[in-house]
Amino acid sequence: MPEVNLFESIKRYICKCAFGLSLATNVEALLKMPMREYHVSLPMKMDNGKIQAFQAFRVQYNDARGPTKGGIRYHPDVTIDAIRGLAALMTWKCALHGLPLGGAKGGIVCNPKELSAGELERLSRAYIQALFQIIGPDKDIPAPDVYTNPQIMAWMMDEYSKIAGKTTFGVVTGKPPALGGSPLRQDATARGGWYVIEKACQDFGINLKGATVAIQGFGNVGSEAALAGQQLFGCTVVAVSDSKGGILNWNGLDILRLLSHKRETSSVENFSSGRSITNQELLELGVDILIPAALENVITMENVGSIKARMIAEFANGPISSDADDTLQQRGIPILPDFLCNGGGVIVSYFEMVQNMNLYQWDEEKVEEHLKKKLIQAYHNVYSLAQKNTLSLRQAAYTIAVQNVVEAMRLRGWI
């Protein structure tokens, strides 16, 4: 079967609601194209001295609504489609959450796993040096993804601060709190997804309660969504994976000893608490709450017949491709949408650059307030537009950030 393409799967999600929203063609023709991407070969010396070029990518997909803003991911298999289809997703989720924002990504070939500190670091400098005339506070802010973390934002921050002659703390987000960073940023999309879960359970007949929780991605994100899962709401997580294998406990797994076993050996396989399984073993489980949050486009055509979960909250981006959607929607499996699930770090992102515009930093207390505030009201509206109209929760989620982007768009005249 032929690679999904997560750029593909977006433009078909657009024709969808373009369709309830009578948008004439050039409209939607413009919402499926970037407004700007560069490409960028970044040459850097290895600790062995010799030169070594990456590729690297920034695509600033549509900034109707504010400066675009968007993760940087290091993986070795970063493509300039799946970039594109990122910053799609990033417009659609600044927008469906009221956020004055565009969407924007950016992504580096590379093995972070085989790179040692001080590559990563002249990596990501040389990131900010390449693209430095293209992003800023008031022009694109960028943020970490997949394997960037907070350590990286800061050398990123410095690299533009140094070639600005200023200290310019919102030039990224999900900086260390020392450096300007937001409190909860670090568990901002785990924490996030779940005010989501919380309140899909209660429309959708689930008690969350001891409900039995699949995670497949164990990184930052999925990790974060385990420990949320069990100690905030209550949920057996009985399964956990990351790239290299699972574990399955039907009795519940002891997270904080997990995640010491990932400490100590860089994978949750071989945990003493559990039996080995597969990825796609684990996406099959027959549980509750199925959570993808690691890549995109792990639940396709080849495998969506064995999905038995009761629902499904993508707190990845992309991982169920759009045929697969549309067979899990007549099957009646609620998806809890990713640009509305995981909407909590890009949220925390945004309050973590009105901190620092305003040189102040928020407690604790003041970030959760306003996050669950913010999703919860989102996940309202788009339960409210689903029912309304008998529409799935991602055709109401498209629909109204779509909407949002297509008003600005007007108001500024280009449309």
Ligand code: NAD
Given for the second form:
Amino acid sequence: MPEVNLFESIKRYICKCAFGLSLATNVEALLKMPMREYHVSLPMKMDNGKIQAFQAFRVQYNDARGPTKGGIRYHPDVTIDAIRGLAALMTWKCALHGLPLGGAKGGIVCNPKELSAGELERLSRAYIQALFQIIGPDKDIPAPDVYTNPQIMAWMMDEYSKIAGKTTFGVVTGKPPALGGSPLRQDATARGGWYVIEKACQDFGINLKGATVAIQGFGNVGSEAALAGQQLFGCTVVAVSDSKGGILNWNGLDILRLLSHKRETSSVENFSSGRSITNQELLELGVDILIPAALENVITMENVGSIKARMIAEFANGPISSDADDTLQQRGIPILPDFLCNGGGVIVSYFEMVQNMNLYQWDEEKVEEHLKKKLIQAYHNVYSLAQKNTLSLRQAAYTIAVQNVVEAMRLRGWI
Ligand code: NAD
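Next block, the form predicted in complex with the ligand, ref. the form predicted alone:
Below is the whole assembly, all chains and molecules, this chain first.
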């Protein structure tokens, strides 16, 4: 039987927790569909003078708890179903972490590695021109995701501001600090994930100091995860990978040197102090902590039997298919679910919105203190419920998040 995609996996998790929460069938049905979605084509003049049209999406999954929020992905494999799934995850993430926001996600079907800087800028501006009416600081606030970054957010903020006739910092988050970006936004997802791992290691009997770690993905989240894991949490990062392949050294990789190597060669491949491995081999290493930090559905029924990690921390969104998740749960491997573990990004994005509203910038200490507090609280809520009702951490996280969304829908009179 073919493996289900991310959105189908999420619908299965909703079914499971709807049963536990005794939700009415019509409420469950409402939670399983996006409230609004936009499909646009973006015609753009390429550097060679020819016009090319790019397909793009924005899905506003559920705004019961507030304006919707979620990143924009540039990737050739973007599909509307993947964006629906990612938008649903943003809804649960904001609800679990107690943010007054709903969930959304966007994407452009493109290969940014084949676009010049000028083409990337025109495409990013075209996205905002096409969707100007439906985004805004109090409607829907985009942010970076796979292959989008602070520069792209700066262009988007500028394009929105030009059309609106006023500088509007609050329309996107993840901006550079010189344009209203928050301190720590770049490290927030990874740093936050480590706060959750630290607590979970205490509960699941793993000694974090010296723990071996493998990380799939060496972009914004993966590279910051490697750096923080080594420098702030005393772990031994033994393997990392990117789209081209991976590198392994059981004595620990020198992450700062690896970052320079990546900057120079645009890959972690062929790093001198390690041996080359494939992405598949990385996922199957017998490490203490495995951190998928690239794309969804990388652990499926095809490779789940070969997974040997003692704990999996999902920094990526949806890296484990729902079937593989069942198998890992049966094997008793603790999984720190995505929307608990990688909530640091949207939490600091929310702080960025608060700072933009007040035209005031917090210092790094304040951002870190508030970030840590929120993540530890969310972990505590999830772990306590899981213990109390004999649930997996994912089931507990879904139960809390869905309950929070349903309560808002009920109070607003939608159900
Ligand atoms: P990024 O574009 O900065 O990095 C993506 C990384 O994945 C790159 O190293 C790339 O080489 C690698 N990659 C791409 N295709 C791959 C493949 N087929 N196999 C292995 N590696 C591959 O993106 P990011 O912002 O670091 O996002 C990574 C994950 O984290 C995504 O799932 C994203 O949704 C999630 N996430 C990101 C944030 C954020 O703040 N950026 C917040 C929460 C969750």
